[in-house]
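For reference, the chain that follows is the form predicted on its own, supplied as structure tokens.
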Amino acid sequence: MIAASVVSRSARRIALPTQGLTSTPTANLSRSLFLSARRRAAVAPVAPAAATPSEISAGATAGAQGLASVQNNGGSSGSGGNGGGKRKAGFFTKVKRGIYGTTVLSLATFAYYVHEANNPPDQLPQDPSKKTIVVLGSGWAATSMLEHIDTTNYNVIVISPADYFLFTPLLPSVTVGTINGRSIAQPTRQLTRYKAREVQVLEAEATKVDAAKKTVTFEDKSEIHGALGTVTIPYDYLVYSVGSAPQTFGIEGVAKHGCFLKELGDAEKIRNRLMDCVESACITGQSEEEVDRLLHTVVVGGGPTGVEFAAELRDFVKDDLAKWYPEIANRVKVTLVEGLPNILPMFSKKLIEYTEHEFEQQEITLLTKHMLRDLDETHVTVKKPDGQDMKIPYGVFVMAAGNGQRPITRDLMGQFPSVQTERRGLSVDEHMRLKGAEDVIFALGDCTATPYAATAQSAAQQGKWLGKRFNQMARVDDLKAQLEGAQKNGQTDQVKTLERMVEKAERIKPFHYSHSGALAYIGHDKAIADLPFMNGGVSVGGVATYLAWRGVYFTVSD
């Protein structure tokens, strides 16, 4: 039907006034050839003899056969061009295909992780025949240990006042709203729910460790809790990683009037106080002196935390307060107080000088060789290098210097007075075992007094090492059980093999810290980095370093 319709339309377009020609494809082609012949005859100087209808029909048939042959040959050469192969795809075609492939792969990966997140696997129940490990804390060391331990070999119980892991390097960004606090907090159960054996997570605060009885006492001190009071549980091994308390240097006013920067609540408290001071400074009728006091933030501590907070605050003033509070934004001041001769002592001299220059450009006042003496509701008292006291009015005071010990840590140290003599924290051996309780207690992180810096990097490495050590200890126990069975059965050859395996497995290497470098944000979209390279190091700073700093931290935090 379709072919007939096409032929009919073609015939109507030609509209030959001849008789005796049928409306077929051959006839149509004959008509076309006939018209072409008439045109050529009109142009030619000598007209050829008129063809009879039978000759026209024969010529049309031959022409149709020749046309079909040409079309077939043309199709063959078109499909077999370039030596008979297919045409190669161009550059943009390849790019388009690559984009399509990457998009499909990304969507598939995203779908996989969404499915995994919404469908956690079944876990083995806790086994009374297995040894119990109690973990105190949910910080860098504890979380790293939980990531690397094989829970099929143990029953694991986590006790922590916070049921989440906090990515502390980005806390200064939370104080000014650059980052939402929830984005740097990962629920502990999000990790433990994917372990092979069930891990019990208890949101409670440990109040007592009895090393002699091998028990831990804890209490639910949250705002809403049940009727149950204190609870005591036993352990076979204890991982003590409760972290450190804010340092006050014995100054009562610091705890009463100041802010710290260790927990998520601390960052939110600083943000609220900053905005309260800004709003109070905008109230009509405030004296000039009072406005200057309210808009002055004093930070004590020239380490990475204090430096990054001061830098974030200046960025906040420039990027946000200048837009919404133009009448007072240029009066906001930041002062950084440090007792040492310079800030950031863990960085190279070149980067220290670079940071000090940047702070000068950003109008951040540096007071090095100044010691904190006292703090009241409105003034900070510092001791100058010449020994004289100086009072500094402030609206917000942030303590970012030093680590103190928690009461439970001091109590634990008191149980081993002969060996626990370090004021900085718990004394441990090279295997991170608590001196005085080497068989059952491991202490990690800021609560310990080790040669390593009290950093997230160090704590994370300690936790990873301990998780692997527990796995190796489980292997030793398993091999010893096999050895005992072989000895009972009189399997002499197998006994010798197992003895060698046990001896090899018991060679547990001590913890070794590997420094991966130091990073710090210094404001104005710039950062500094001291990175180890070969036998030396590389010191870099600037905008490119800032991009790398953000990339590293956001990658780790995700």
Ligand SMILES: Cc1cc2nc3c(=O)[nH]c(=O)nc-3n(C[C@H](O)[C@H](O)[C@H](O)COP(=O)(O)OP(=O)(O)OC[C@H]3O[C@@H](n4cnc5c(N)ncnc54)[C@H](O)[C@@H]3O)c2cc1C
Contents of the next structure:
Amino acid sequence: MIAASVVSRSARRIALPTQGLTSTPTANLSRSLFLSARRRAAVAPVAPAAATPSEISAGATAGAQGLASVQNNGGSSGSGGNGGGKRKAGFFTKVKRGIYGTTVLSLATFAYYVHEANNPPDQLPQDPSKKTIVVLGSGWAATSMLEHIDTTNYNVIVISPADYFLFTPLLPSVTVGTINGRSIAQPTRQLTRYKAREVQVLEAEATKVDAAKKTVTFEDKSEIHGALGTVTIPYDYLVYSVGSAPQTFGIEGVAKHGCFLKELGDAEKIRNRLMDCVESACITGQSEEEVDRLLHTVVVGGGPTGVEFAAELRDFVKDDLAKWYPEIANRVKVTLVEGLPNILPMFSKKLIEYTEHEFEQQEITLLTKHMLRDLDETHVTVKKPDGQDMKIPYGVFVMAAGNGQRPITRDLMGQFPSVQTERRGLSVDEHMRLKGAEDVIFALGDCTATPYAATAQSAAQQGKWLGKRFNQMARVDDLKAQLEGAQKNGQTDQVKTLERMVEKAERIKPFHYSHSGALAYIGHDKAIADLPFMNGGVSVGGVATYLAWRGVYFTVSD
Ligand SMILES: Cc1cc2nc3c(=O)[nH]c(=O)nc-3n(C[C@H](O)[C@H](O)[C@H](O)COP(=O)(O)OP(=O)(O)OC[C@H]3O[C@@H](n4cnc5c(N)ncnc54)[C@H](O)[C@@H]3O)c2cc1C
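The form predicted in complex with the ligand, contrasted with the form predicted on its own above:
Below: every chain and molecule of the assembly, starting with the one above.
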């Protein structure tokens, strides 16, 4: 659903050559040949129903002869071929019927889905006798969990400041307007409204988890809210999946003067700033020095997010600014700052070199082994490899240098000081249970410190696994209730069977991450991919990889 509504620059570009092709004389000729063959087949006797390809061509020839005889007879009724009696449907008639049939079926399916989308079914009401699961967040982990949990077994309450799921891999494209932000955001209710039991979705920010009391306090911090202040609710289980906060390295100027690239609002802010800088640079009388500053975008962070943003920006300059702002387009500069010796450390050496070469071609300046030191309104200060500071003037500054922890997460960690000692995030066991509150709190995704990379891929897998785990836990509870009944009634045989079933159901497998590869867009309609293959991996890069990359995202809808 998300993918279908995405309108991308690349999609437009891919569409154009196809249109060009269909209007070539060759294409027109073959189309008219096809049409004339169809017309002929419609009036002529043709091959029998189960014809072989050679029979079909023979039938077509006979058909052509039949057409000739129709014309020779001055349009009197056809007498050639099998003549008179009940005529069998010809090949092209069948094709035509097939097309009609498929079209009708597709329209009916489409109408069914539209009807379903507009008429969600009745749901079971929340049931006080069921356990309550409170889910914090509506991102990759939470949404995947919600998708897989059977809500007949629980009351589920979702609390998130965003009432939608955001498809983050396409967020860099929103910064340059290639994709409309709303088309990569799916309302959470579009998912929960189709669950068997009502799910409460509350657009609010959780401000405190009290693990001892098993409560969550939240607040509606949106622009418009009622008179209600903070609210505290109890939970039986808590799914903690609030993601991470952008990293600032404790540099105050970053939050004050820079942009992040995590939320939808961040991407829109970057876009506005970018265009503001471009417009200001165009104002008559602006000094040369100021024009160069305004048109310089500095990105900090050489991971996939920083790289993809720099690449998208360069494409935007080449494809759009050059057209609409020719007077300044060639003065736009993009600089990518990275503290490590190279960008994209999670990719193979071959792909790193390939990307660095591509960036050189695209005139993106790479400053590796440079550390961010400070940021004021107009200048970034970085520490060079020789230890000296360098001041770089900028118009737009984007911080894409990894994850920090949200205040609520730090507070939760503080409630278990002896076991929550990881700086990267919440410590969990192999069942994604929070260390210190194993029985009731599950933590997923970017807010955790696990051996898995902080990616959508692993967050979604964790969510799916937990949804299924909840279903299995409900089954255990159900079997235990049956066992208790059987024991009370003295049903010895049934007790034994149920005991075995409980034991089997209680054997819940730990979470296992399955890596399906890493992909990144590097500009110029090229992407890179490190994919697992047999016991090793393959590294690919280029335009074909880019098409596959887009293909993956265009087809992702679950
Ligand atoms: C620009 C960009 C591109 C990316 N591209 C890729 C990619 O191509 N492939 C890939 O695998 N990964 C990618 N990632 C990483 C991926 O998006 C994250 O790893 C993933 O979002 C983590 O999922 P999560 O559920 O832990 O957190 P998120 O998806 O960030 O969800 C966190 C949720 O918690 C909510 N929340 C925040 N604070 C609170 C609070 N106090 N109370 C309640 N709710 C709260 C948020 O609103 C959000 O709904 C990208 C990330 C970014 C930023």
